[in-house]
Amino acid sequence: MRVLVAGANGQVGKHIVRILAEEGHEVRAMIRSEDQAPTLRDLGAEPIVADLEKDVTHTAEGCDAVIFSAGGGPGSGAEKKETIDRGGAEKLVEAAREHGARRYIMVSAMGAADPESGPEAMQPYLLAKARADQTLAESGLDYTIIRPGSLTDENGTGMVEAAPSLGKRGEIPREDTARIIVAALERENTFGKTFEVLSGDTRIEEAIDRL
């Protein structure tokens, strides 16, 4: 499968790119600067420079799937949350539809189901995520929305807990987040579904099969 990864140079994005390449997928890595290209090539991807705040329609050409793992970043203000986390994701929904990339995986966030219940400082981010998720859900694409808990830099264990609603907060390593994204890519039982994921006691493949 030929997969476009938005946010490929991010901490989760690099794991996604590496795992996709290891599993034999063709990876197109969207990056903001040519300076980032050598790192992505080393991970097995074909870099493409594009700005999510501008026209990105061309990036999905020839692709079978899109994984959106981009974001304005923790230090960005509400405006960036709207233009990147919401606007960028929505632009790629349209790009996927235009170029026939039927599969779209959104890396969302735990709390996006009810943004107003989150901490005040997080609400612009959660609201942007929620709106992007809704646009994707109404797009007609074969979508999956994945909402991880707080991301950590610990080594992945391959063990998670996943459900439409877990009813609690928690953490998950970025590597395990990337692994569940890649594992969901070709599993049709995840099409049209939204689920939360945290570290747990179930192998990733088994956790996905139970959804």
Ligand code: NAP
The other form holds:
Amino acid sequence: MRVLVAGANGQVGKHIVRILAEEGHEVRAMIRSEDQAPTLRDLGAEPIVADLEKDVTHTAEGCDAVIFSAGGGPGSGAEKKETIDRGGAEKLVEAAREHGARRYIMVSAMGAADPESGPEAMQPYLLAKARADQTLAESGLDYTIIRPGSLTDENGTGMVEAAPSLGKRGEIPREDTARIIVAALERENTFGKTFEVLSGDTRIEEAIDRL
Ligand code: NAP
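Next, report the structure of the form predicted in complex with the ligand; the form predicted on its own has already been given.
Now the full complex is given, and it begins with the chain already shown.
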């Protein structure tokens, strides 16, 4: 598949790009600055410079799928949560529809199912994620919304637990998060589904089959 990755230079994004390329997908890596291009080329992607706070419609042209793994980051305020985490994701929903990219995977977050129950400081972020998720779910695209717990930089183990609601909080390495995203890409049983994921004791492929 030809896949647009938003947030490609991010910590999860780089794993996504590398794994997609290793699996033979054509990757278009959305980056904010030309300086980031050599890194993404080395990982096997064709970079495209674009800013989610501006017009990004063209970035999905010719793509079969979009993976949204961008975000304003923990240092960004409520306004950026609206313009990037929510607005950027929603712009790419529109771009995907316009260009016939039927598949869309959203990297959401655990807690987005019920933003009000999260810590107050997290609410703008969780609300932005929840709204973007809702827009995607209503888009008519073949969507999957993946809600990881707290991300860590540990090496991936390939072992997770995944379910629409896990009923607990926890952690998962960024590498395993990327692996489950790529594994879900062409698995039709994940179309139209929203699920949480944490480190666990089930192989990623098996965890996906059970969804
Ligand atoms: P990250 O390293 O901060 O990556 C975010 C990426 O988004 C960066 O590459 C950044 O570009 C890009 N970005 C920011 N603003 C942009 C804009 N205006 N236009 C285009 N790109 C823009 O985040 P991560 O740790 O990989 O997280 C990946 C995803 O997981 C995010 O959606 C995050 O919300 C979600 N998540 C995080 C956690 C957690 O524990 N941290 C938990 C659950 C879900 P630059 O490289 O140029 O800065």
